[in-house]
Structures are given as structure tokens and as C-alpha cells.
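Just the one chain here, laid out as C-alpha cells, in the form predicted on its own.
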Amino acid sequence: MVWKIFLFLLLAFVSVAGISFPIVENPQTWYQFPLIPGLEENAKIIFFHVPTAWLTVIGFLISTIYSIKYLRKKNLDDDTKSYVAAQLGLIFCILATVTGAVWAKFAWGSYWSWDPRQTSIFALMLIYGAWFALRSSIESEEKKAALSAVYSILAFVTVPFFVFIMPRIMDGLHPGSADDKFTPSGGPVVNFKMNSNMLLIFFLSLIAFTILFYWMWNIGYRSLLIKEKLNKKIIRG
């Protein structure tokens, strides 16, 4: 319970500081931000789209370590868990569209411009969209489990490549893309720098979301327990 209490206080921290704490060209107290070149005060929205993405990647990455785990001890549990952390990975996925579709409005002047980052992230949600697709249409539960797993690992090779590698090699709006001086229509931010301030609400964002992460992915797996328990006693009854 405590630290449930705590990470209540946290997100609370996080999304009032995030949101409230000003941005000012030159920082003079603890609760100002730096103002960020090309951003403004769309760089506030980095407490929230960097974290989703984040989980999106953990999420994914859970999924393929008990896939792995599933194939090796034949264990349905750890199916379940790796559903679990698959159905988390693709909502931040979406959120993390989502919010980066808001970014996009204000700093570009269009909610979607098919940048390679929106155009990866939308990638992922397909490939992950048709692994669900293919669970679905399968009955047995070994069967859907093995090519489950077989599935989200070689749909996890393409994660590093979409989120990591594709977005910087290829020039686009979104910061971190290809540098410009190479590339002229590159990111109109490539390099920029938060002051303390920032980075600290920035990595208690992404400790907070993490732990919210870590709770729900708990939650759905014993959720799934309990209503196949149910199942069970009704087949039985």
C-alpha cells in the first residue's frame, strides 16, 4: 500500500510540475524550464510522449523475454504474461501516437505528416495489431501460445530498428532525426539540452510510469488468472 501511496504522489508530481512549471529563456529558480529552441512550450509534452514510448519498447520486450521462457518450459503462465505486457506495450503505443500527434499539431502545423517517426510507430502498431489478430483466431491454447511466442520474437526484431535506428537515419521534423547539416529538411531540433530542473521531472516521469507499467501489467495478469479460474468452474459446473 505504501508504495502505491507513493507512486499516487509521484504521477501527481510529475503531471502538475510537467504541466505548470514555466518556460522561461533564462531559468533563475527551481521551477523554471529553459526555453528550448524550435520547441517552446511544446517541450513540456516530453514528460508525457517520451515515457509512453518508453513503456511501449518495455512492454514489447517483456513480451518476447516470457515468449522465450514460454518456448523453453512449454509453461502457459508465462503466455499470459507475455499477453499481458503485449496488450500494455501496444496502449502506450497508442498513447504515444497519440501525444506525439498533439506535438506534431502545434510544432509542425498538422496532426500527422507521415515523419519517419510517426510513420515507424505505426508500423509497430500493425505488426502488433495482427499478432492479436492471430491469437484470436486460434482455439487451442498450446497451439495459439507457441506461435504466440514464435510471433512476438520476430516481431520484436523490428522494434530497435523502427523506435532507434530508422527516425535517426532518415531526415524528418522530429527532433533527433538525421542531423541537418547533412540533411537541410532534418529535425528542427537535434541536439538540445534540459537544464537539472528538467531532467530531474523528466526521469521521475519515466520512474513513475514504469512503476504504473510494472502495477498494471500485475494486475491484468492475475485478472486473466482469476476469469480462466472462472471459466474453469463453470465448464466444471
The other form holds:
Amino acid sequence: MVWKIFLFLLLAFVSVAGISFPIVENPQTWYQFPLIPGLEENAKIIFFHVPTAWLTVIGFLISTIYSIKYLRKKNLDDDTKSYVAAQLGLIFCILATVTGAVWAKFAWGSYWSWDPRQTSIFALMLIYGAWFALRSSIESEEKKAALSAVYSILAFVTVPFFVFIMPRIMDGLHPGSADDKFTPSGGPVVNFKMNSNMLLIFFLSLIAFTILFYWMWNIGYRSLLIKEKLNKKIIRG
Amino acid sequence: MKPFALFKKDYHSELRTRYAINSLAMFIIVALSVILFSIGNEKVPQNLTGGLLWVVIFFSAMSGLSRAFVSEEDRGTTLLLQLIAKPSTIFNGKLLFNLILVFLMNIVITLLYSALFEEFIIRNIILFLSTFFLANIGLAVASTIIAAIISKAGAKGTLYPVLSFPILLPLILISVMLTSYSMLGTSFDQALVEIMVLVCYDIIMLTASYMLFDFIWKD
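What would the structure be for the form predicted in complex with the partner chain, given that what you showed me was the form predicted on its own?
What follows is the whole complex; the chain from before opens it.
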């Protein structure tokens, strides 16, 4: 219970701070953010958009870890955990895509422009979509679990290409891509222009969203496991 | 020698019906003519032709390569194969067959393509050939392992491109980039990073496929 209250306070603080703290050219007090050239007020999206994109990958990672676990132990509970993680990952994937597109309209002038990171979040969405399509096409529980586990691992090994390699070798509009004129060499925007309070709130936001994800995942798979147990009881009479 | 025996068996049964080869050849012609009809007399920008080449290659691969495993399921010979050979042997044999099919198919596509599109001029042949070679290996490996998944799942035809596209996307994106580089005449050294990414993709896919094939095959 304590950690739920803590999570509530953390998320409340992050939301308030992320939205209301002013961006000024020379930060004087602790609640002022520095001005990042090329981003200005638009920079505030980092507190909400980046965590959703982060959770998309985390959801996929957890799904793959439980897929590996399933293939080793053949325990259907692991498949349920993997399924719920992928469901949540898809939700956050859509959130990241939509928030990113809305932001891009104001920062770059159009909702979609096939920036490498837009391509990669789109590819992740395709992977999730294909994964659910594969699951829905198989009737038998064990077969479904085994094949979707294999596909999830196979898809996961391509994720580093989308998340780490593509944005760095292809030209793009995202802050920190290969030809970003405000940064000497490509890389995440975090390293160089955010001051310490901005970094602190960014990482607090990441932590808060990760805990939120864990909570949602926990409730999700527990309710599914109970549902399965009840179904079995009804069948046995 | 066992993988080679499996390959020979596939080769002979393919020659008997010529199903995959005929349908692939027709698919290539259909796809190319659709593109040609839609272009008409318009002038096509150069880098668009490089991208369209990979569109034709991707969809041709999707139309023919799932045969390797689906045909075994159709004929009901999967159990027999499981009895007489190890999973890795089966995968090797099927991969060999698909590799040769992919190379044949893509050579035909590229030759036809460069004959039909005047704007498709390769200025750096070595870069294009190495892209072609590495991309074909990646395409064959990824499509073989996904064909194995598909053959065990219920819906076979429509699911194959859906499952393959996200897996093949890094390969296709890098190949399109490298093809446009070789059309611009970029030197090999400048494109080395992208070539390396392609090599990494091939190695990762090959390793993952060998590790995962056991779980698909023995259910």
C-alpha cells in the first residue's frame, strides 16, 4: 500500500513539475528549466513521451523474458505473463506514437515524416500487431504459447536495429539523430543540454512510469490467472 | 551429408511439379508489369527505382518461400522427417533450398528490372553486389524460420507476410539505403557501416533461427 501512495505522489509531482516549470534562458532557481535551442517550450514532452516509448521496449523485453522462461519450463503461467506484458506494451506503443505525432505537428510541421524513430516505433507496433495476429490464429494453448514465444524472441533480436542502430545512421529530425545540427555527434538528447533539475525530473518520470507499468502488469496477469483457474473449476464441476 | 540429401529431395519434388518456380516466375512478371502500368510514360526519380526493386523482391519472396515447410505439412510428411533427422539437419536442408531459390529469384528480378527501368543504373557494382549477396542471405534465413512458424500455425497464406515484414524491415531499410548509395556511386568505404549492419543482421538471424528451430519443430 505504501508504495502505491508513493507512486501517486511521484506521478503527481512529475506531472505538475513537467507541465508547469518555466523554461528560461538562464536558470536561476531550482524550478527553472534551461532553454534548449531548436526545441524551446516543445522540450517538455520529454517527461511524458520518452517514458511511454521506454515502456514500449520494456513491455517487449518482459514479454520476451517470459517467452524464454516458457520455452525452458513449459509453464503456461509464464505465457500469460508474457501476453499481458505485450498487451501493455502495445498500449504504450500507441500512446508514444500519438503523443509523438501531435508533438511533431508543432515542432516539425507535420504529424508524420518517417523520421528513423518514427519508423522504429511503427515497426514495434507492427511487431506487436503480428504477434497478436499469430496468437489469434492458433487454437491449442501449448502450441500458441510455444510459437508466439519463438516469434517474440525472433522479433526481439531485431529491436536493437530499430531502437539503437537506425536512428544513429539515418538522417532524421529527432533531437539527437545522426545529422542533428545542434549536437556535435549523434546521441540521445539527455547527455548534454539538460541541466540537473531537468534530468532529475526526467529520471523520476521514467521511474514513476516503470513502477506504474509493473503495477498494471501485476494486476493484469493475476486477474488472467484467476480467470483461468475459475474456468477450470467450472469445467470440472 | 544429410542436409544435402534433404535438399535433393526438395529439389526433385520441386522439379516434378515446378509449383514454386512457376508461381514465383509469374509473380515476378505480374508485379513488374503492375509497376510499369502504373508508371506509364512518367519519368521516375532515380532513388524511387531502387526502392521499388526491394518492394518487388519482398513480395515475391513472400509469395514463394513459405512452401518449404508448408508443403511438408500439406503432404503430411512432417512426422516422418521428425523421425529420420535432427531438427538442425532439417533446418539446414530447408535453408539451403530457400537460399538457392532466393538467389535465383533475385537474380532474375534484378536482371529484368535493370532491363525494364532505364533510370535504374548502378554506378558502384561492387557495393551493389555485396548488398545483394548479404540481403539475400538474410532474406532466406528469416523467411525460412518464419515459414516454419507458419506451417505450425493455422492460417498459412495471409499470416506469412504479416509476420515476416517486421522481422525483415531492418534488412529492407538498409538494403534500400545501400541500393541508393550504389546508384549514386558512393565508395565502398563510405558505406562500410551499413554493410556491417547487414552482416550483423545476417549473423543474428542465423544464430537465433538455429537456437529457436528446435522449439518450433518438436511440439
